[in-house]
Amino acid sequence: MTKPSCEDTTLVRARDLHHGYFSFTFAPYPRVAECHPGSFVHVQLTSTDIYLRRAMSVASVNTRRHELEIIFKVFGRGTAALSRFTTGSKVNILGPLGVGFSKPRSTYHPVLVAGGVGFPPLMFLAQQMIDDGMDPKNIHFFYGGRSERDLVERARIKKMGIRFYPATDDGSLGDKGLVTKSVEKFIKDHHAKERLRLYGCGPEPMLKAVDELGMQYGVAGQISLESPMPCGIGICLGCVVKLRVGGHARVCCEGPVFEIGEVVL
């Protein structure tokens, strides 16, 4: 975790991804080079009755243009207020925060498992692995949601050239059922002949399933937890989780990324 700071920046690009999803790009953000897949920022809301910042995972950065992108879904008052920001809005960002993902060696076949709005940091991770020289065809991206409407930015993900496996609860796109069922089938078919490494980000039930799959089949990896993080810097203790070895950890400081088998879910 790097030492965070508050930076004023501007919303330079806002995209409505439909069905409650939005992509916001801020610039100039002077600390883009310190943002890594899995790290997050705290965005201040310009509302008189919403006092706490909102934690947002980093979806992408452009170091040349000093641009930072977040992708979020409207769930409550805070994200609804954020969605009403317009191009040119001045925004204060605290960050970068948290511990990000560890990239695998080039000999591994990463299996990325995203659920709902958990896809942005994994999309960022996939792009960085490609930028570091990994063959896109060795990256397997599983993306699950309730329906086709929840799988946004599909064209962008597929454009990277990685292997893409959608799954929806209602069968409107890809495999029908939980995305972790598709992941388990893939692991069964490949873990004996390929060096797999699991990465997950999404709702807790999905992360619990990914965590259990990793332990069951002996596939190491990491998961990024979704948790309310009121302060983002470890003071309020509002995001504490239990560790399997005993004790506790703060998602905002020791996480949000943890090793498979490390956290009690």
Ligand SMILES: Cc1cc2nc3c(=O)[nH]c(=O)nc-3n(C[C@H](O)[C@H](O)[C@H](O)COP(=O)(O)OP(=O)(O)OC[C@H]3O[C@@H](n4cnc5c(N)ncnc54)[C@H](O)[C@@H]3O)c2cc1C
Second form
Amino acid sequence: MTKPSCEDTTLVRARDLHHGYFSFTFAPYPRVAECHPGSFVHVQLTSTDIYLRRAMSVASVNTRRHELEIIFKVFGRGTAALSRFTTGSKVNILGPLGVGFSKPRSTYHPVLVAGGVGFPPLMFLAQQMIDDGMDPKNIHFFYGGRSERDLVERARIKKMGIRFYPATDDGSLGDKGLVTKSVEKFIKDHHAKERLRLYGCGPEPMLKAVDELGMQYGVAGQISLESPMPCGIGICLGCVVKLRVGGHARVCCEGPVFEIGEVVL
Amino acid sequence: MTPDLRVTIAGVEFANPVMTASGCCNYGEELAQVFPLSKLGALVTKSITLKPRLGHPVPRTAETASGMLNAIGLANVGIDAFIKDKIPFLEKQKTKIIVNVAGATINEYVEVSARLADIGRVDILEINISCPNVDEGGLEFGQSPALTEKCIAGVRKVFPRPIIAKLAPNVTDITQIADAAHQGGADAFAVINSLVGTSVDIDTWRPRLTNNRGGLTGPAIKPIALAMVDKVYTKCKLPIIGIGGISTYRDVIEFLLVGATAVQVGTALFVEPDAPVKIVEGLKEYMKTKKLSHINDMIGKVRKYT
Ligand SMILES: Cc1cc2nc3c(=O)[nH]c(=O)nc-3n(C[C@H](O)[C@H](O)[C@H](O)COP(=O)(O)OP(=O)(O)OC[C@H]3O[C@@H](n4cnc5c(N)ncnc54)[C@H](O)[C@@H]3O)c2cc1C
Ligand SMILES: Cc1cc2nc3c(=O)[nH]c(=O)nc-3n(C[C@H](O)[C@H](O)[C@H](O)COP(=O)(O)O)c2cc1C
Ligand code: FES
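Pass me the form predicted in complex with the named molecule as well; I've looked at the form predicted alone already.
Shown next: the complete complex, the earlier chain at its head.
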């Protein structure tokens, strides 16, 4: 377990990605080197009606410049308050938190399945796999959303040179329908020839489908879960999930990344 | 001159008056990653019951204005696993160890307490007769003077070291319950546990907690907690550990002034896990500025209007 700490940092770049999505870069964040794909930070929002921190996955780091990026979508009052921070604002970050994704060996073909605002940790994972020497052509990135507008940062993901498969509920971009339908077709076509590894992050119904696909086709992998997280460090017991072997695990510290087949969704 | 932060409750001396609140630091291991627990006056564990409990299904927490609701449902490892897996860690910590005990029946409280009596490193028991999050026991004990007395008296017989009775705020007159706990043999009061509350999602028309209601905690409850401490201090005889919405040293001083000898920090740990360390530093600075040499110089010293 990495020791979490509260660090004051500054919002140095705020990009409006449109349609309610924002990218925030904080610096200097002294602990960037300890952030891994799937790690998250707990961002403090000081206001009377927003007492608790909000969990945000690490979307990228720049270790040389000590920069940490998060990407979020305005959803409720917490993320709305976050979006109102302006560059130069001091923000307190508790982290790095959680157990992240384990990277596959280079002979594997990772299949990344992102749903909506679940894409940032998977984008980070793809980048790290490339940095570690994996051929980008072997990385398959499925990205699903309601419509084209929900699939933000597409240009950035495509620029990595990885294989990119968008899917939208309304058919405005890529396959029409649930992204997991496209993933299933891909698994059927490829799992006999290639050693696949599934990685999922997104809304719970999507994760449930990824989990089931993994078990049905015998493809191992991991999914990153969300849960209401008051503390993020394992002391409140508010964030638990049921394990298939029985008992509970805390999403914030035993997770947020779990093996396919490990949790009851 | 460095101010003296030591306080004594029922013969037990604490390095400072700042403790963690039950259910807000698990069994201490996680917070030990954030700061050395020796910085605390005492660590108070999650409520321990006879059998392990998983608690209520999620969502079992919900944010509210200046606080939160929880209905964790006394999730804990149970007394056997606590003694086997958690005590070895706690024994090594250079702070006082207070184990919080809960149960559905008086027998359960007594049985758990008897097991803890044999472990010398458990300095004090805190008896949770006030949890709003279980159907059985808990509040029911805390709302009845007779049951409170019986429960504390039962524990008193089997546990040779000091006992703190943790009182519920959801009662007509908290001093009646406090007096009953005193009668039963308690050595101190912890005031207060969380207040019953709920919250509803207007999109789904569902309560935000699967338990339908939970306990309100955090800064929102501080004024209520202060008034309760004041009331107990004025009418009852035992030392008080003040709890409710404490997040800074300033909050602590308010509690001391109305009569608390020590305090516990709960929900604030979720937002600032190192809050106790900052609080202790803040207390020292305040005492230096005010030229106070001892914590006792503040306890109960509120200058009330007459
Ligand atoms: C490990 C982890 C990583 C996350 N990463 C991101 C990210 O990269 N980008 C992003 O936009 N969002 C992310 N989230 C979700 C984010 O933390 C917010 O909780 C969520 O967007 C709700 O928005 P809000 O705070 O505006 O809602 P509010 O209505 O203000 O939230 C109220 C409360 O509900 C809790 N809550 C409600 N639903 C959820 C949920 N599904 N998951 C977690 N908490 C919930 C919140 O913690 C908060 O306490 C992540 C959550 C977790 C647990
Ligand atoms: C998530 C959570 C779990 C709690 N669990 C317990 C518990 O197991 N036993 C207990 O006596 N009190 C429990 N409490 C109550 C606290 O110990 C404390 O009395 C209350 O939170 C008020 O203090 P605060 O405002 O500083 O949090 C819990 C509180 C919270 C927020
Ligand atoms: S968020 Fe508190 S234990 Fe996980």
